[in-house]
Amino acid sequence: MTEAKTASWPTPPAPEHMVELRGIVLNYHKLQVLKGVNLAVHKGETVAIIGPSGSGKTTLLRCINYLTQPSGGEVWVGGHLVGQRPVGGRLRPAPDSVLRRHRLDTGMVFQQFNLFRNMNVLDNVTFAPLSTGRGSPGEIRARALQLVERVGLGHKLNAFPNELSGGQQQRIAIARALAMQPKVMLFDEATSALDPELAREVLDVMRELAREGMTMVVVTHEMGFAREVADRVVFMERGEIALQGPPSQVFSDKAPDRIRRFLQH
């Protein structure tokens, strides 16, 4: 992380902001992937990030939990500054132990399911909370059973990943992330590896989470989901936010020509 001078502790975000990105920059050698992105996500809000390939969508998502470390800017989640701390008037990288604690606030679901192949469904869902002490073993097991039932797979507790369809594996991946009781859920093209029928299973779970008020940031190519479920749609291009607003604005005939051309394709 490039050190940034600061006179004092950075000003925390507004209480209603679950996620706040301030001036996020990411450079790969001479290529600037993110160009000073600012974005605030309110508690209980579902934000869909759309845009062409290479626009920086996934990179921005990964910056939220520091799976990708920004070159500059601030990331706040749940009122905590992620990945940095002020030392001697400068922002410096936070120790790994602090970063690990901050990552507990975010659950992430990837394109690939990344389940442990040698563990059954129940063990996949309980492994992380047991490893990090997110409750007693009894509490964690009870929560896992509830979550697996919630995603419609209570009858698959003893099944291994290779015995599940792609849609079922992704639903278990969502249950696994929720088992950590995150403050925000991040979805990176969670349905891109699935055929339409299996994708629908996963999107139904995501819709239910949105209805229940889970804060979500969703990188997606599913325009129907963005239009129908998101509270706000963010269109990214060339490492910047070109437009953001309610779906009725982004998907309207009055949207900029570039966005309408993207949507038509």
Second form
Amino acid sequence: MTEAKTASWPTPPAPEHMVELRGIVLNYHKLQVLKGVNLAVHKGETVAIIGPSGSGKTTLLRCINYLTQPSGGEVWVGGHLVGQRPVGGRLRPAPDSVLRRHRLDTGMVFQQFNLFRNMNVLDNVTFAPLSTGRGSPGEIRARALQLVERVGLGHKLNAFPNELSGGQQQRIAIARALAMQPKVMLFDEATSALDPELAREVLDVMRELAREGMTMVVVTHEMGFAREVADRVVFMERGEIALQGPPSQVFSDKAPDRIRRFLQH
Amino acid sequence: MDLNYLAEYLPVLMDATKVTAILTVVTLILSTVIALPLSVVGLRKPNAFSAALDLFTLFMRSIPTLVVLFFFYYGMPYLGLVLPAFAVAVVGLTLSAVAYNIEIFRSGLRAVDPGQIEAAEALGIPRWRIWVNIAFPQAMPVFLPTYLSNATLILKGTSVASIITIPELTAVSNEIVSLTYQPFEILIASALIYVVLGGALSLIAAAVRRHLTRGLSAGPVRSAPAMKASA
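Show the same protein again, this time as the form predicted together with the partner chain rather than the form predicted alone.
Full assembly next; the chain just shown is listed first.
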């Protein structure tokens, strides 16, 4: 079977799709962790991914910036194919330098914050934009100050991560990701390591970000957040999307049994 | 203790000390500069090059430095390569020091939280920046004590070079003793010189450590509430 590869191959997604996942498969040894997931996230949309542990939600999120390289499928962010490029009619893994450029469109926030422990707050926020040349040092610094102020930690500029609470560290981690001016923000269980009070201050920042129109993909166990803030909720189970829709639908009494069972826990 | 005897030979010992110091510093600098980039090879994902390196470090750590020096000094001429004694000493000592330093640096780098490396990758930070600005500064406090004790081993290891006619401290001390048959003063003096050199190394390392790890040690000192003397 021959297939005509036109100039526009591989076909970019519709422009309003900020993120588009096509047939994402991930095999880990004999286990199929992701079984051909398709998902489109619109510009300015907040999508919450929920589901039982081991359902592949974190793995799916990590495929969006290729921290985990899928075994098959295409990831598109901001109209660009991520982590791959067409070579002689086939998609090949992109070299490191190219992948690095692809990653500039996505910001990620981790469960364990992962701040650079050898740098103070200001350096944590400015280091990535400075080392990738995202503006002049003056601009970068000004932007960083603004971001740190915005997450409510303007008075902690010179503090080191081990001098901050978990909630403060996570807010700085959000500022650090935003300093790269990404098109999409990915949150990987950003509040799971925090007690409820500290989680709330992080969720407030996230809610604010969603309101300002940032495109967000949020893997979370915070059902309250998903219900309130998400435009769409994606329920994953065994490496597949079992159901997706607006929160009113996913959290309704008419949702399928297994989802209601999951939500009761 | 015959101080006049010692004073007579002190200038000669001092010249030998210079040779020992130069040999140590050159070996230390070369082995560090070579081992630093090699220590990150294949650390995250092992590859063919890192497998070859593993083999190299295993070899060099197993073979006595003495044998390496003999090999280069007496063996290489068979292959048509005649090197001056000092060059042989530097090459031999450096090769084995590189092997140890690679392992020492790696042990420190492995202790760095992989989550931070991942976060840096997600931010699109260039790889070399991740090593230089994030991984090494945090690995430093972990590997520095081992690195320092290895540095003193290198200092003492230079005495092996006496076997290939390098006029360093051990060789010269031996020479004097075989000339005068008065070993006591000379050996005490050379031992003291080694102590001074080793002490200097420790001081330098401590200063470097203070300078480079300020951020990491910065943190609120959580002092436990004073214990009340219970009756």
